[in-house]
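The data below hold one chain only, encoded as structure tokens and taken in the form predicted on its own.
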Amino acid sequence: MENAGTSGLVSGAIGAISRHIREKELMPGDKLPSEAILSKELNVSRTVVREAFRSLAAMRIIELATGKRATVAQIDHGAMSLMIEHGVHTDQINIQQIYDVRRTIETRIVTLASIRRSDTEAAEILDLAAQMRRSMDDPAALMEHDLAFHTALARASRNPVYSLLIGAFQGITRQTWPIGWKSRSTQASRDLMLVTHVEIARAVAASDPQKAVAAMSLHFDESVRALLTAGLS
């Protein structure tokens, strides 16, 4: 009963602190009241406030640093990434389901990137596609350029939610990417993967969303085929 009671107090404190952030319109980097002040205001122990802070920090809502006041956090994809990896490793979701979601998201991303990208972003995306081709004999470097390519597209979409989602998928992608690359056992299949990225980049640079979507769809068709060949479902 005591544990259940403490859990309820912590949940209440989490809700109260979250409301404080909203009602006071605090922005990333702004400081929260101290543990002592919150303990008094919420009529709970400092231990309860400390546990609430830890939970909020794990959710990337606040930042904690030793000897400093808690601050509002800049959102990132860390918590979502861990959730996706946990889902895969505990067989609650599978790789094909992830790629199905990614395909839906990334076809929309290239549509928006084709419309909204700046000249600088277009040049960066083209350069990353070129770096991928130059890194064909170095899979580790190739993977990093590939991840950066998709990240750059998400940024160019001008929708920060897409950037969060693409970041959240990177953890599991780092685990599946080498498997998919090895399963592309012929030079032709590897060339196709690299050429498809170049075609995506060129379509975005040319502000042609239809070609960008077609190239991205082909990319995901080939990626799923490679993972199925490798035995991943």
The other form holds:
Protein chains: 2
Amino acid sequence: MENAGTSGLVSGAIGAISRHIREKELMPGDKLPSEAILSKELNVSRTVVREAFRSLAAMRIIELATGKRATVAQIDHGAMSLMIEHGVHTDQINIQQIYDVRRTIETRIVTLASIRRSDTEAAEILDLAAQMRRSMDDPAALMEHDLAFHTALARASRNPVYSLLIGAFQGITRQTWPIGWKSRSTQASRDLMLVTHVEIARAVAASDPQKAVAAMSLHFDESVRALLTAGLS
Amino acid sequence: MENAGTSGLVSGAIGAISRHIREKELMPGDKLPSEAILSKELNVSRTVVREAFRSLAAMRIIELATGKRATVAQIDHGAMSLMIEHGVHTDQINIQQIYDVRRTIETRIVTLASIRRSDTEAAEILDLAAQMRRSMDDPAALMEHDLAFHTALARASRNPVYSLLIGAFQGITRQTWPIGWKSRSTQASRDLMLVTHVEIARAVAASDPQKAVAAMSLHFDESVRALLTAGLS
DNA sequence: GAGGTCTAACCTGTCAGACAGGTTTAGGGG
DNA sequence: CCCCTAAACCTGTCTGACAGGTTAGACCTC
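Provide the structure of the form predicted in complex with a further copy of the same chain, given the form predicted on its own shown above.
The complete assembly is shown below, putting the previous chain first.
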């Protein structure tokens, strides 16, 4: 009775275009045929091709731009971020569950980062931790540095899937971060958070996976507690 | 110089519709306004609303069906699966990287599953492992049971984000699984794989997280080795 | 009054054609 | 050989139309 994914001209076009990308082994940046050509080849109206393009663009599989032809896109976490946000807003996922996943993958990330980070990356991570400390009185800036810190760690893991995943959680984290920050009411608890980040950075820079994991673990214990204190289910 | 995500009438419509869902606190299954109404409210043509709907449907944020109005959708791994496949086909992600992520999260999954699984779930997981054994001579069926096994474990973890992630890797796994199976050329290596699954199932059923993690770890060691043997970068 | 049926109103899927810009390309002039 | 321009190409958006699926209410029967 259900067929949503495969029936309909648009779904057919999506499939045909995806196949085209695979078969021609197109790489990010490569151009796709124009809407007019595709609509002729697939025997459908331009409307159908356009809706197929939009669908693929929504998943960041292709990239659209006015005047230019569509191109194959680089993977990007934007779409995943929206999906996760949607899941949270519709009560299908809660914040604690996201934190469990983040803890799991970020623990692995710091292990890999400790082993694989370049010196430049180590410096960047250290610097981001320092910037966090400096922007202690500006929550918005602090949050951005915090997010950038975790993103940099993911990148240093040299596994793009981890970067993708960390990026996917960023959207919803932006919305919950202030809650956690506010619930750290004492100066001591705020300091602790900043110090923990510095500790993580130092351990990664020192190529000490065990210490890095321990610090990251502490960070999550503390974060989860902060969110629970704030009453976040 | 870049603005792809926020400019254009369609992006505006996507934003407006997303906001509508959040502000009205719509839950999965709830209906959205019709295309005609939305196009009037947003002062854009029906074309624009339709393309916005398609985009949201591609991310499985909403669900479309002919004749009926669009509804808010349940989270679904379909879109993520396509994104991952795209990443692999365009050489932005390789299989080993995916296996590293899977190992990381599946290790956590069996820990949670061991603690939280219901008796029904335990029985199901045990049964799936048994079915794998029985379909040893039918690779297609074996693969499906294998995938179902890991999906069932994720579900038993009681964290929908893990289910989502496991689902997201399923598409690409379907394409690489046969490679791994073929590279297990000896009867002994094939038996090992089946036995390992049974071990995981038994450990979860026995609520023994440590044993479950050990077995899962072994499973991934073995899988990664099989793929490396097959020459998969 | 309850239940069932049928029709009219509503809604989505697809098509065709049109036009305003943005982009690329080929040619022509210096 | 380089630069500049105009034509060709391409996408974004709008309008109007029609087929076919869905729904709700009117109506009819028991």
